[in-house]
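A lone chain, given as C-alpha cells: the form predicted on its own.
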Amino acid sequence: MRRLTVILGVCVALGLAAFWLLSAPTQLPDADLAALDGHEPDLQNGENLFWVGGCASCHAAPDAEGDARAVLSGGLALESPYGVFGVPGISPDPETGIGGWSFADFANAMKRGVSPDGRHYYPSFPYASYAKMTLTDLADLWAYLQRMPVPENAAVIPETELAFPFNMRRGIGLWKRVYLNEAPVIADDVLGDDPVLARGRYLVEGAGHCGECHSPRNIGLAMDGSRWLAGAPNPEGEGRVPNITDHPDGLADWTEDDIAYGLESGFTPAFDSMGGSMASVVKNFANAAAEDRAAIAAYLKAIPPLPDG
C-alpha cells in the first residue's frame, strides 16, 4: 500500500509538472520584434485599424457616443454565459490604461495573449482573431492608440467573476495550444490569388474578429471553423447573432454593394436598421476606409455558404 502512495504521488507530482510547463504562457520571439526597429508608424493605417478593430465597442466607456469613444477608459462589464468579465482601459494613461507597457507588451497581448506581467488574458479578449495581424500593422495600432486622448477620471473597471472551471487562469495555456494560431480559417485555393480578397479575408479574420461573435463554439469553446460565419448563439445574452454566409439563411440575398453600405450604414437592403451590438460595430467601419468595407464584402460572398450554425 505505502508503494502504490508513493507511485500515485510521484504520479500526481509529474502531471502537475507537465501541466504547469504546457500551460506556461509564451511570448513572441526578440527577433520578430527586432525586425520592426526602424519602422516608421504609417497614423493613418494605424486608425483605420482601430476602427476596423472595434476598440471603442468595448474600451471606451459604456454608452459612449461621439468625440467620447475616443477616450478608451474601460469599464464595461461583459456579460457571458461564463460570468462577467470587466473590460480595462487601454488609454495612453500609465496608470489606468497602457501607457506604461512597451510596444512589445502589446504585441504580445495582442497576438499572444499574455499581459506585461506574464498572465493569460481570458479569450474574451478577441487575441485568437488578432493573432493573424501582422506585426507592423500592430505596430501602427500602437501609434496610433499612444495618440489617443487620457481620461480625465478613472473609471470603475467591473471585477471579472467566473465560474469554476473558467476561473482557472493557468489553464488558458492548454487551451491557446490547441486553439491559438495564425493560419487563415479560408484556405489560398478558394479564395485564389484576388488581392481584394485576400484584404477581405485578413480584415474579418483578423482584426475584424467578425468569427468571435458570428461563427459557432466548438466543444473546447473555440470557433468552429468548419461552421465558419454560419451563425452563433448571442454570447452576451438572448437570441442569435446571425450567419453571414452567402446562404439562404445569410446574406444570399444581399450583394457587395449592400453589405458595404450596410457595415457603413447600419441598413439593411430592406431597410431596416441593424440593431444590438451590430450598431456599435456600424459606428466603427462607418470610420474605416471605404475600400476595407468593400474587401470585407467581397469576402463574405466569396467563402463557402453554409446553414445556420
Given for the second form:
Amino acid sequence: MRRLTVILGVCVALGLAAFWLLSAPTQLPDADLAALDGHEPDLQNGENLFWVGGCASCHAAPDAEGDARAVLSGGLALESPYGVFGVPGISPDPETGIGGWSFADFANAMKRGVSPDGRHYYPSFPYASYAKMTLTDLADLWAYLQRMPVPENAAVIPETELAFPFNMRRGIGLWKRVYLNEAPVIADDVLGDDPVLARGRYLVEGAGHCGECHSPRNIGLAMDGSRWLAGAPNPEGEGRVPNITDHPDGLADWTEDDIAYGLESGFTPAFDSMGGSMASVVKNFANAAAEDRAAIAAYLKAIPPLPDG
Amino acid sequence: MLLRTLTIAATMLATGATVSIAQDDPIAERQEAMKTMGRSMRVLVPMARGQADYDAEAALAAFVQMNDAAQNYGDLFPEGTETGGDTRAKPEIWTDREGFDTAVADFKEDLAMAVSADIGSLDAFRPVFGAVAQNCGDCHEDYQVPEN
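May I ask for the structure of the form predicted in complex with its partner chain now, the form predicted on its own having been displayed?
And the full complex, kicking off with our chain again.
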C-alpha cells in the first residue's frame, strides 16, 4: 500500500514536471531578431498594418471615435463564451502602455503570445494569426505604434474574469504547442503563384486575423482550418459571424469589387450596412491601402467555398 | 426648386401611406423604414462609387425618402418590441436608450443637412453622402445584431 502511494506520488510529480516543461513560454530565436538590426522602418507600411490589424478596435478607449481611435489607452471589456477579457493599453506610455518595451518584447508578444515578463497571453489577443506576420512588417508596425499619442488620462482596465479551466494561464503553453504556427492555412497549390492572392492570404490569415471570428473553432478552441472562414457563432453574443467563402451561404453573390467596397464603406451589395464588430473593422479598413482591400477580396473569392460552418 | 418641392411632396405621400398601413406593428414598420434606407442607398452608392452617372435629382429624391423614413424612427422601438418578427435589434437599444436616441438624432441631423445641401455636382454630393452613410455603421455597430 505504502509502495503504491510512492509510485502514485512519483507519477504525479513526473506529470507535473512534464506539464511545466511543455507549457513553458518560448521566445523567438535571437538570430531572427538580430537580422532586423539596422532596419530602416517604413512608417507608411506600419500605419497600413495598424489599420489592417485592427489594433484600434480593441485597444482604443471603448467609445472612441475619429482621431481618438489613435489613442490606444485600452479599457475595453471583451466578452467571450469563456469570460470577460480586460484589454490593456498599447500606447507609447511606459506606465499604462508599451513604451517601456523593446522590439524583441513586441515581436515575442505578436508572434509567440508571450509577455515581457514571460507569461502567456490569452489567445483573445489574436497572436495565433499575428504569428504569420513577417518580422520586417512587425518592425514597421512597432515603429508606427511608438509614434502614437500618449493618453492624457489612464484608462480603467476591467478585470479579466474567466471560468475554470480557462483561468489557468500556464495551460495556454500546451495549446500553443498544438495550434500556434507560422504556416499558411490555405496551401500554395490552391492559390497558384498569383502575387495578389499571396498578398491577400498574408493579410487575411495574418494581420487581418479574419479567421478569429469568421472561422468555426475546433475541439481545442483553435480556428478550424478545414472549415476556414465558413462562419461561426458570434463570440461576443447574439447572432452569427457570416460565412465569407465563395459559397451560396457566404459571398457567392458578391463580386470582388463588392467585397473591397464593403471593407471600405461597410455596405453589402444589398445595401445593408455591416453591424456589430465588423462596423469597427470597416472603420479601420477604410484607412488601409486600396490594393490591399482588393487583394483580400481576390483571396476570399479564391479559397475553397464551404457551407456554413 | 419646383421639382424639389414636388419630389418632397410625392415621397411624403408615399411614405405616409406606408406608415398608416403598418402603424400597429412597430417591428414591421421599422424594418420597412430600413428597407427604404436600403432602396435609397441602391441609388446613392453607385453614384458615389462612380459606377453610375451622377443625377442630382435622383440623389435628392433618395435623401428625401431617407429623411422622411427617419422622422419617427426613434418611436418604433417601444418597450415590448425587443424580440419577435425576426428583429435584429440589440437589447442595448433599451438598456442604453440615451445612446440610441443620440444616434438617431445624429442621423436625422445629417439627413436634414443632406436635403437642404447644394448637391448639384458629384464633388458636392460625395461629402454629403459620406456624412449620411457614416451613420449606418455607427448605429449598427452598437444596436444591430450581425446578420446570418
